[in-house]
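In structure tokens, the next block holds one chain alone, the form predicted alone.
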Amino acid sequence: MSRLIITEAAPLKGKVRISGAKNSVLPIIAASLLAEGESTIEEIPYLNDVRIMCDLLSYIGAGVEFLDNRSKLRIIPGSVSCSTAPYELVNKMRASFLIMGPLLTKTGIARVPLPGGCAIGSRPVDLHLKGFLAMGAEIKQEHGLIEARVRGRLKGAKIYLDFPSVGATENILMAAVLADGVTTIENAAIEPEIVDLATYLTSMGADIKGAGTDTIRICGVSSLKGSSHSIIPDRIEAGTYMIAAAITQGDVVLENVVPDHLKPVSAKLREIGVEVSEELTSIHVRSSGKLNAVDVKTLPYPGFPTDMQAQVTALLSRARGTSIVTETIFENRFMHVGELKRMGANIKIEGRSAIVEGREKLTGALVKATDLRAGAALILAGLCAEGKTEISDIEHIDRGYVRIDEKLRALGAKIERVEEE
């Protein structure tokens, strides 16, 4: 087990390069199973979740190799020798369920345990299964295992998602590219990660129209070839460093970003009183220290991302006045609030909203990362808190941030990783 120890430092200054998107690379790794040849993926964020997904591919018979100091990944699908994903891997990461679509359409059978991951609320897979059923699959669920089977090829279908689920959109999209006929996904998720997956699949020979809109049309093809692809920058990592600059009254340039992907975060930071300027592939964030209270409501893209809710709550705990943060995506995504209160934050939970009374100072404390983004929020609070902050359970943080302690130290933060037996 490891811990992070943080002490208050001077304002962060300098440049930080943003890694490839975790939420993009995971479905793209799964999609590589669909090809009949070797694929190469660049801008790989070397994270625990990426390693788990690679272990999952290796288990079912694919060849996986990291290259170029683990920034590139070579995947050789080969002949998939197993259609059952192991519980010990799936239980570690919810995104492992994305293996079901590729396995089902490629082999005609997929057995996947119900997934694990961060305990941030209910994230049922019923929308994924609704799509597979509409395409002709037979679904059985027993003993915590979901089995999907199809005789011959999946059939194109019109599928309406009750909620624009990113995971369901990705899984159905991957299943549909080798189906017989045309599949239409209505009320589809429109996140940049969906577009990145569709771009990769199209480079492999898939026929996809409308990715990035709420209606995606997929005309099934008979086979896909291997391809090369570069992962888009991680908009959530970028947003986290933007808030790190803001909360420390810093002056930071983020490189390797797509500013359009960060519009909701940039807009909210400007409303809070932070200066944000954009170039083609970079964002410059400067903060004078005067932070205004604002209201924030999480929404599906292009609304304010739920994955940034914990971080902005940490920032607003330093703002002047009362802010209201409303979470509409996950019902259990305020677990960071109890830990922030240990650091002196004045936050009250009412239903799906957090009422945040800004404080002039936070104080260091012993805290625990209850999930990935909660851990990021505690790091941000620790950067500006008086005294020492010690964060345990940081394996959650390592699931989504590449060398976050090293990157913050390069900007002037006082943060150390302590390894324990």
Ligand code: UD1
Second form
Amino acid sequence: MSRLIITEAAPLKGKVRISGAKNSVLPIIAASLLAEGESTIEEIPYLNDVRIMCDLLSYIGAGVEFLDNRSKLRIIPGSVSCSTAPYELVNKMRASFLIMGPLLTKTGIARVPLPGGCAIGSRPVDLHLKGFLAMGAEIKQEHGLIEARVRGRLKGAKIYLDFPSVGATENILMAAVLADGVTTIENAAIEPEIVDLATYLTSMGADIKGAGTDTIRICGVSSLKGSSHSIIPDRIEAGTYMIAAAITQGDVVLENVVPDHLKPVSAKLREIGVEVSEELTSIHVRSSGKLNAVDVKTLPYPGFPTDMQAQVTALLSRARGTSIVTETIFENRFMHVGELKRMGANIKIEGRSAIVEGREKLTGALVKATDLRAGAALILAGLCAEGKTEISDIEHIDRGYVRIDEKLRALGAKIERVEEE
Ligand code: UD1
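Structure of the form predicted in complex with the named molecule (previous: the form predicted alone):
Below is the whole assembly, all chains and molecules, this chain first.
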């Protein structure tokens, strides 16, 4: 167990390089199982979640090797020898459920423990399963395991998602690329990570049209080859550093970003009064310190990302006036609010909204990272809070941010990691 200790610092200044996207690399590692040969994935963010997905692949019989200072992964799918994902790994990370589509396709049977309830809501997997069912799989749930089976190949099908779920779109897409016939996913998620997965699968020989729109058409092929792919930059990590600049009245350049992917965040920051300018692969963020209250509502892409809700709430707790932050994607994603209040923030929860009364100052306190993005929000608050902030349970933060303490220190933050027994 480690903690982060943060003391108020001068405005952040300098350049920070954004890592590859966690939410892209996880499905892409799972998808590499579908190939007949070896794949090389570049721009790997070396994170706990990535290690869990790699452990899962090794467990079921694939070869996984980190290269080039862990920035690259070589995956040799080999002959997958096991169809059951272990509870210990799935329980640690919900995204392990993404192994189901590739495993079912590859071996005709996939047994994956039902992902446990998660701090940010119930997060069911019914849409994933409806997709597999429509493609001819039999689904059974027993003893906490979901088992999907198919005799021969999955069959192409027309699938309408009741909600544009990112995970369901990815799982069904991975199952469809080697299915017999054409699959269409309607009301599909259109997040950049879906496009990245489709780009990788296409480079392996898959036939996919429409990724990045709400209708994806996949024409099944008989085999896929290994390929090389470079992961897109992490738009949520980037958004978090943009807010770090804004909340400290800083002047920061983010390198290795796709500004288009950050449009909803950039637009909101401009409304708040932060200066944001975009180049081809970089974004410059400057703030004079005057922050306006605004309303924010999380929505599927290209709406404001739910994964940035906690961080923007931290920023708005310093704005002038009253902001309303409404969470529409996950029903219980306000765990950070209680902790921010311990730091002096004035926030009230009403149903799915947080009413944020901006305050002149926050004060450092002992707080707990209840989940990944909640933890990020506490770091941001700690950067501008008076005195010392001590964050416990930071393993949640390490699931999604590459060396966040080092990157912030390089920008001038006073942040230390303290290892505990
Ligand atoms: C992914 C991201 C996560 C992000 C989320 C929404 C990864 C590894 N994680 O999570 O960081 O916050 O997208 O942008 O990429 N739902 C159902 N049934 C299902 C599946 C989902 O009802 O079968 C609901 C969920 O409960 C939630 C909503 O759909 O309310 C969105 O979930 P989804 O898009 O699936 O999120 P994840 O893929 O889990």
